[in-house]
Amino acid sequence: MEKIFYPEVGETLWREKLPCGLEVQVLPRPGFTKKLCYFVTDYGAIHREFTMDGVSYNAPAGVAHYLEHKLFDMPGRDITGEFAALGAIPNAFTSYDMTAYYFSCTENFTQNLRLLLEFVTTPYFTPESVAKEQGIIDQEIGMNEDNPDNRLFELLVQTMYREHPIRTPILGTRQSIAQITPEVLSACHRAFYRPENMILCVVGDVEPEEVAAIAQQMLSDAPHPEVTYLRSWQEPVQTEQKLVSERMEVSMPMFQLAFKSEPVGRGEDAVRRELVADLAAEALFGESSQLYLQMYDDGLIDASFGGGFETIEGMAMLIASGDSRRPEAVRDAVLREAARIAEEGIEESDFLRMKRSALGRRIRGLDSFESTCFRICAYYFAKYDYFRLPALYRQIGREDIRQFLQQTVTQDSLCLAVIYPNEEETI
């Protein structure tokens, strides 16, 4: 295995691309009792159109999440119970652009690792089990529809986007999950759960070479199908509808204000652009910004207000959200402040403080096994080494922030989504 030391963050990473195609990355933490293991595929809810061995597929919405549930279902076995018997806590999640399976433990690490690799790579789908799962996920969909935070985000992206599959919830819809069959699940598992499309990441007091050896032993070197899948969608930066609202059982108006941005892509330039956007969000409406303090003093926002830069494969947006009785006044204040910063720039001292703070948060995040494992995997799929971020921060200047806000925070690219209380009149 290759051993890499990163002096700026004080971390040593071991990594290897196995003959089967799997990327293995291990971050040893000698002396710690906890061990965390992530097994992740570069496959999420948005990856629905693909070609495998020359055959085209267009999977129903919700298949990635459905697969996450079904892979825990093996004939005659209780996978969660087996982890528990080995002293491990397993879990999984599906996002728009990745699916992760993981466990944490303090003992029996190698047995737990073997179990993780086994169940994730062993598809078992029957008509009866698939039908049963539809009922479970249908209930999840119903709960999400009744959740104001989820509904607000869906309202926003369905209004802003026309082609990108972010328009459809990660869980899918009642109509789409009814189209999921064992054959659909098998095809998607074969296409996306190939070792070369995945990464195994471990943080803890473990032997890196033992982790790699177990993975190579458990995974097949047999040829895998040739797969390509849709990773970009034609979307204008301009938004057609600037304001959208609904009513639900909430105590006061909830809003999300977003500005559509060009997708960042993958690689070093893309990650640098993401860091610039994060800093721009902090300069515009972070808790120490002039705008935040002024809106708070004016009673336009409360402690629920916050924002940042959200990027998913094929889309990106600067977004702020919170509760406010005057969401349109918040929108106008954000536009004015962005225009001011774009014209005047930001003070050098403020910029350096923000940059130090942002990098400091990243480095402190390495104390969290969960945050570290997740980011190693996410940045691997983004084609960048997460531990090299300090070098990228040094490349960013005040002018980058000014230009980003000038290009992104505009009337043309915005959309304001609001959920009003049932009993109130729209402001």
The other form holds:
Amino acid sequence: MEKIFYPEVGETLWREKLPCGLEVQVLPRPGFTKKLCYFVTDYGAIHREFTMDGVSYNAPAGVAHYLEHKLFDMPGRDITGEFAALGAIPNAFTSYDMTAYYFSCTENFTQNLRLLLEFVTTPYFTPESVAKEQGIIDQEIGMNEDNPDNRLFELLVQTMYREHPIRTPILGTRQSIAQITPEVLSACHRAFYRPENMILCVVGDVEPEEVAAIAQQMLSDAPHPEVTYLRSWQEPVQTEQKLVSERMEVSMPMFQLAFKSEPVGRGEDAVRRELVADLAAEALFGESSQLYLQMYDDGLIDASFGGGFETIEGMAMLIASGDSRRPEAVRDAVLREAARIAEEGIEESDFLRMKRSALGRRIRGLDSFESTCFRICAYYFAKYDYFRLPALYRQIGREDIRQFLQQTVTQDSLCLAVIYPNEEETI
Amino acid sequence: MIQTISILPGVTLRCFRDDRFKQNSLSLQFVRPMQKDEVAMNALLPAVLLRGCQSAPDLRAITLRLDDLYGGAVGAQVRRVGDYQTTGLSCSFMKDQFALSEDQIFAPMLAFLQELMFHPLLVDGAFSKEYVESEKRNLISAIAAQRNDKRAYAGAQMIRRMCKNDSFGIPRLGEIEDVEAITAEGLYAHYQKVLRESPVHIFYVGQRQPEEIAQLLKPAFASLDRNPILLPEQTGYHISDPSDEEEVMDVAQGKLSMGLYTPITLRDAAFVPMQIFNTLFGGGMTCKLFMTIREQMSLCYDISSSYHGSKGIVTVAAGIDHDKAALVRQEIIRQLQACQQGDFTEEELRSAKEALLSQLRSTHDSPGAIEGYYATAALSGLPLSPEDYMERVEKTTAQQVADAAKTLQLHTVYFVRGEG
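Hand over the structure of the form predicted in complex with the partner chain; the form predicted on its own is what we had up.
Every chain and every other molecule in the complex is listed next, the one we just looked at coming first.
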């Protein structure tokens, strides 16, 4: 295994690309009892169109999430129970562009690791169990429908995007999940759960070589199908409809204000653009910005306000959200302030302070097993090494921030989504 | 592992020395009795302190100071611990060793925390009216927003009814009308009272020496005119009349909340069996409620139970179809009775124990978990270190778990039903 030391963050990472194609990365944490292990595929809710060995597929919305639920099934076995008996807590999540299976444990690490690798690579779908899952996912969809933050985001992206599959919820819809069959699940599993499409990452006091050896032993070297999948969409940066709203049972109007941006892609330039965008968001409406204080003092926003740069494969946006009685005034204030910064730029001392702060928060974040493990995987798929971020910060100048705001925060690319309280509702 | 230093009478510093983390964490808590007439003020106080101090008089000045300290974070910390409420500030910040050149973070950060805590911005001898009014609006919005999360809302409505005669029934942030009644002068007078009479609990996680921290903090407390009170002892659940209610709301999914009580609190020997019962019943991924009501019967998406050990209350929460409430309630009770009769397998018991043990073993793996465990244990009266706790878990028998379950009585049910 290759062993890399990063002095700026005080971390040592072990990595290896196994013969079967799987990437293995281990971050040893001597002195800690907890071990966290992620097994992740570069596949999420938006990856529905693909070709496998020359055959084209167009999978129903929600299949990645459905598959995540069903992979926990094994013939005659209770996987969650087996983890529990080994003292581990297994879980999984599906996002727009990745699916992750993970466990944390303090003991029996290698047994838990074997179990994780086994169940994720063993598809087992029966018509009965696939049909039964529909009831459970229907309930999950119902729960999401009652969640105003969730509903607000759906409203926003459905209004902003024409082609990108972010228009459809990760869970799919009641209609789309009804079309999911064992055959669909098997095809998606074969296409996207190939070792070369995945990463195994462990954070904790473990033996890196042993992790790689177990993975090599458990995963098949057999040839895998040829797969290509649709990962970019023709999407104008301009938005057509600038405002959308709905009513729900909430106590106060909630808004999300977003500005459409070009997708960042992968590699160092992409990650650099992300960091620039994060700093730009901070300069524009972060807690240290003039605008934040002004809006807070004017009662336009409250402590619920926040925002940043969101990137999902094939799309990116600068987004701010919160509760406000006057969401349109927030939108106007953000536009005005972006225009001012684009005109005047930011002070060098302010810029250095922002970078120092961002770097400090990243370094503190390394104390969290969860966020570190997640970031190692996400940055691997983005084709960049997470622990090299401090060097990337040094390359960024304040002019980058000004340019980004000038290009992104405009009337052309914006959309404001609001959920107002039901009319009879009073506080 | 914990070193305790009494800085002054009524000011206790607890330190967990550890060099594995990249950051330092420190919390400064003033302990109050949980009382209806001051709960909202205690919730509001740290939010107002975080609006401005004499050396950093507004939000932006505060954030700029924190940005200079490499993005150090300061937050309001308001907690319910049994019959007590704590109010104060907490901070976490990067270790000096990762700073560029010779920048210092530790000492300036502790100094800044004390400026925020002890030297607030004053206008005409009280807090700034503007800040108080603006934070009142925030707090009122936060209280009102609790309605947005229907699961939490159903749980809060249930507890409010079940605990009419108990401090547990006082909402953690107070009532909207209590917040509305607060004035800048009233809050400032309360703040002075808090500084004068409240026991102070300070908790530190990091590599510095306890003496060094004591020395940095002592002058501020020594300069206060302190007369610390003795807090009343923690008590168990105080019963009131049971209730069973339904509320109709515009929701896609019904939210069921049930409350049960037991004389067993975390101060009792049977606490550990009770905790194991809860994990087996509704606390873990393989618990009875989840495995039967969700996995086997597909009656809900989520279902879980929690044991509030400082009071001896067990709550059950479930998201269900509107017409399934009676069925789900019946099944929850059936699963409880199974536990009471010892009708669970050796494997179920083992899984529950393992889940608890795993959680306890990793207590020392994050600064937040360390602070959460020890600071809460000290206030709630939990007499066990994580190590003692684990030993008790290992030794607990199936009979002890069933016996603990037998002490539970169903008290109150609240159901939020959709219109459809």
